[in-house]
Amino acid sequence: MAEEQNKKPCRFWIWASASVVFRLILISFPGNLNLSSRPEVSTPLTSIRRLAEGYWLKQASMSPYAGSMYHGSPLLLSILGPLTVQSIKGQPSHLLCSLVFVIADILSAMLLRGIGQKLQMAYGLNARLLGFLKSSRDKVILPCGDIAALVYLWNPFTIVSCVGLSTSPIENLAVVLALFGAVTRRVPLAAFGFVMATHLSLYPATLAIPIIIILGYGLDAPPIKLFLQTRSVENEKSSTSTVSKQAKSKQTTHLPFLWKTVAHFLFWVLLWSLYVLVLCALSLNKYGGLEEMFKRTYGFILSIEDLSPNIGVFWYFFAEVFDFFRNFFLIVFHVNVLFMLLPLVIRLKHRPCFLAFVYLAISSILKSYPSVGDSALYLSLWALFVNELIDMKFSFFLFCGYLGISLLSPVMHNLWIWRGTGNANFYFGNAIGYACFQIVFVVESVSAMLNHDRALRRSSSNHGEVKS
């Protein structure tokens, strides 16, 4: 046993340096094999050509944003804008940039693992309280952490976004530094995530709600019922002894909420957005300021002003529709994300993280200009919970699904684009499918959960008539 557990880090770390090397092997082709052209991979807000695009129009003394060319952060153009004039002598011209995304993708595989960590220990410990693990060689609990860092490292999506130069990995390494942060109870570091995933792509702000519960009550549980089920069988048991007196008077139905906890994280928010906001003036001081960046930002994002294909369904619904009703069915795909967050959070409160998922899983579905970085991230997020989720139904359809999509949209695209032989049509039935199965995954995965919240109450009853 011991030198199994011992060889199951060296199998990660071999595991991960093989990815590494991979990724290496692939930036060193010229033209990076021509991904960062495909819509599956670079969106216009995540394509590094438009970001040297603005950083060349910010080096001629325009506004990066004039044109509608770039639409990103302009922090991100400070950062990667220089790397994407620098060349090596003798490499190719985006190597610099695409070190970075390298880079980018191993911080989130690793903080990924130490999220799996500590949900792997916080699993293992309600379990042992519940009373289905009377010790840890019980029942064999997967390593959640490293499973999660590989599916990430390994993911064909993470792989052709890092490859293909999109911002991609940037703002998943946002996200998952935000996640990270509050797990470890490290309210800076989450608020310093929050604020930069939410100021790259505006959607992680539904992140708020899981990361505030995550600081308020901890990491994700069974239903409290269960505990106090349990609680309150043993102190049948043992009614006449006074330990089981102060125990039933202990009893209560909620957690306490740690109000303090998310007070800090709600100012770190504020400090790190109001300094955020001060480099960003900066940088925008000759070029209309936050203003024009708010508006060229996150007005570009909410109003759909591009409408060039990509694996999304904005594109195609906003090209048909009339210009009079535009406006109105722009406040309705918009607030179909709104809608779905409280329903979600009120069945899933006991478990934030895995609601986390949920809500960046919906948002990669119903983004305005979607890829497959985003999908990426989500997938990783997901198995973190291969515990929980070990019976999950559809899981080989939806993998199949996954697969037949990634591989029938550039065969779709090329007969749109290029040999002319095919229509919009195409791309966008195929485009249809990725959400279909998409919308398919989430609802397994949520169904999945409950059922094993439902598993461990009726374990849990049985197991106290047992004793009875």
Second form
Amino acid sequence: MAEEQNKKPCRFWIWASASVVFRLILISFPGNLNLSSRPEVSTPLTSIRRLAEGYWLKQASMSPYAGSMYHGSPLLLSILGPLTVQSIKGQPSHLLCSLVFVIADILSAMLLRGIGQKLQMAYGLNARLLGFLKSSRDKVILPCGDIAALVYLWNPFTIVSCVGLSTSPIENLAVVLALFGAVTRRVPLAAFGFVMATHLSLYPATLAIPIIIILGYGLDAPPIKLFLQTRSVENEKSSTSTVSKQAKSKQTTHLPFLWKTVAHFLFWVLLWSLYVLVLCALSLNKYGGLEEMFKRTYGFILSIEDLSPNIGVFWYFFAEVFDFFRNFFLIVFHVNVLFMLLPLVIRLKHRPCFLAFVYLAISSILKSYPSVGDSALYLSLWALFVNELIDMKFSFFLFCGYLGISLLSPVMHNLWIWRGTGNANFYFGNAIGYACFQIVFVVESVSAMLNHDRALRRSSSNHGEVKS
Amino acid sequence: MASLVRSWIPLLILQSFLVAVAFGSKEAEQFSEALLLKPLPDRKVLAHFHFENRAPPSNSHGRHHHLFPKAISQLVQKFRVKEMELSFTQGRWNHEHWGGFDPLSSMNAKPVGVELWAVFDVPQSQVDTSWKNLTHALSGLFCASINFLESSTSYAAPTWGFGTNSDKLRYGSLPREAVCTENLTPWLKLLPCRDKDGISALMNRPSVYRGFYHSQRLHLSTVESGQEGLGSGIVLEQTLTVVLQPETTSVETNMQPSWSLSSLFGRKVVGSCVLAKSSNVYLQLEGRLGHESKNVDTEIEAHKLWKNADFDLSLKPDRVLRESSGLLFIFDIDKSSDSEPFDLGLNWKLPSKWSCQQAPLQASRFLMGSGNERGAIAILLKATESQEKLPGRELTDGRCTIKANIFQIFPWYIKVYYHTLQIFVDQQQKTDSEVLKKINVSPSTDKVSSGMLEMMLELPCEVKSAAISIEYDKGFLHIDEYPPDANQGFDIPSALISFPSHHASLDFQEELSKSPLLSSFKEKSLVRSYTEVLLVPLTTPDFSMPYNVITITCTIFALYFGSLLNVLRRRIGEEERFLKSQGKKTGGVKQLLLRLTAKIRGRPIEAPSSESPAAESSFLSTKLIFKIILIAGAAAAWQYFSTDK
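The form predicted together with the partner chain is what I need now, so please give it after the form predicted on its own.
The complete assembly is shown below, putting the previous chain first.
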């Protein structure tokens, strides 16, 4: 048993380093294998080419946002911008940028592993508390951290967006950093990751709710009722003294919410966002300042100005919809992201990490400019819950769907754009398929998680009955 | 008596006013017409009509004009136009054969379609408004869609690349505009004699539009009088440049075709326009000097100039002028009359060959790449043969250099990546600092403004070729933004290549009378050439799809919202109860359906409870029977009442 425990991390490191080597081989090919111009990989927000253009404009003492080209953060521009112009002699250009993205990927994977280890410990602890582990020894807890990290590292979506020089590995790193900080209760780190993620791509702003719940209530656990149930069963079994009755009456109240930690988190969020805003204002003070930045980044995301095709459904919708209704549909579609926040919180408040996964998946479906990098993130977060979601339905069907879409999408794009034999509907149909699969994926994950909780309740009540 | 005085007073006032007007304007309005004919080396003939109308500065604010078109003066006063040029062009100027280094080509070789630029005399903040109003006014005046230049996505404000340094300059061009006789007629209306008399009577529409190239141009500039209280004068210059192919009967291919005015235009000039101060016809022959004798003083020598072994003219020129590269014959058409119409002819006797003076670098522009996603624009500058001989070379740091300005407007749907600008000199890539002396970029904003690129290249004199390439992404437009023929593609306006250190002018050896055409040729004009218009195909969405796309996308949203909410809402107890109640009233087929739906939903079917009380089912059936009776009664009542009427 111990030997196996030693062996497992060893195997993990082999696979992880193999994925890094694979990436290094891929980035050493000239021209990024033409991946950087794929619409699935680089959106107007994450394209490195646009970033290079923004950097060039800034070097020519113009606003980097002039010309509707760059829509990212000014901080990213000052970090990655210089790397786009420098190149090592004899090596493909953008090699330095690629190295940054590879490092970001490795870091994200390591942080995911950290999150997974915490979640695994919590799972084990909860199972022991509920008394499942003792009874069913054969059920092994899967090392979800290692699995999630490997899923992240070996996911073709991640590899493609890393090699294709889109900035989504960095956005993903910020998101994972926020979750890692929350899970390990490093409040400043969580706040930093959250602020950076929101600054880079706006949609992770919804993560505020899961992070606050993690910090307030603690990690994912089965519903609190179950604990009370088992506790009460045990209590009844042992003795019926007044002390225990008192304890029982105390337990029926809710879990304590750690207001102090949350306030701490909010304070740090405020601090970090002030810091980021000051930095942005300093780097843009000659070119319109923060107002220009918000207009060109968040405004660009919210108003969906760029109608170039991507794997989302919005580009075609807003290319076709009548101008009169444009604002209405913009509001409806963006509100759809927010609509589901509350019902999900109510139902999944005992599982904040899973809630974060659901939020990220929803925002990657309903994003203005989605890319496969976003899918890569939520797929590997999904892998954190392999223990709970092991009974998920349609998993093979979904796997085939994702595979088919990722194979068909380049074909349809080629037919439409390059050969001219197809038309836009081909590619749009593909995007619709992708959206459907993602929706089924999210819905099935949520339903599997709820079923898992139900199963827990049922088995614990059975347990209680058996014990009594 | 009193009444007599009273009736006289207005008359006196009027008279004094008229006198004041007459004295106030020192010089009267002038109109002059001229026609320049020039055989071209590739067996074509260029005809350049030139009309100049001068309104001198006056304090009458231009309300009273004798010759000057009122529409134009009103335009100038209303929009405070300082300088303006409008050109309608069809066909492309052949720089190789028709010349690129003479005033004629640098002023009259225009890009295809409509080109308009104007300098305003208003505060900086009002320039754009004035421009928009001007485009609308011109659009009405010339029956053309110049009003499309009103939108900020189609014009630009060049700073130095255009050659005129002014921050109140606006430039726009419409490459797609078709030019036809409907544009020529309003243009002719501005002439005092229209096309009824004088030189303009030659403008026979079929022959003008049959040509290889025609460009009608209208250039107006205001002349400040410098005197207080006096308005500014306006100079209106109207030119029409046509390149025609004379009909030839000779089979010899290297023989230049002989032609006459009547064979070119199908008409003859019958007298000049009586309102014109001067009306002349010029014939320019290039490459006719050098071997000819130096002294033209003697009558025989002069005669030899126009009747010699090579060619002869059908009419005797009034004067012969020599300039650096050729001869200029001047004819006065005042002498012609109905009985003796002016019909100049040129008859070639021997094959003759010459070449035109060309610009130092010949520019061409093309697209690179395939597909509808991205591409690159390349501008190629090739050295011409005559480059060594040209003046205007500069020595900087001991190196001989040629300066070339490139001015290019990009529509916003051509999303140019300026950082991909690459310059190749003699097939070797150069860094920006080596050859790029100045660059000014104003990037385009989506759906708001067009992009502009101004570059000054400093190339070594011995350069053979220079190429500039810049990459772009093709934009994707909303379906309303596509023109009706979306699949034809979109035009990128011509780039303008100018050579700031080269100036073209004709220097005549003797001082000349005040012929407006020749004096304009004498002025040093910037050597410039326009490149081709590029046609960029853009991807089109399916124009018939809006309803489908809206419904399908909304279905996706409904799927997302509905199914997720359904999963969240469902509780296990409710579900069981639901299934139980379902199981109670199901028959065999219903049970199967239920099982199927359960399978589709992916949920284990709850076994329907075995005990199904008969009493309950009978109660259900009575309920059903009651319902049926109720409906039948309602139907019967309905039937009864409807048939009653």
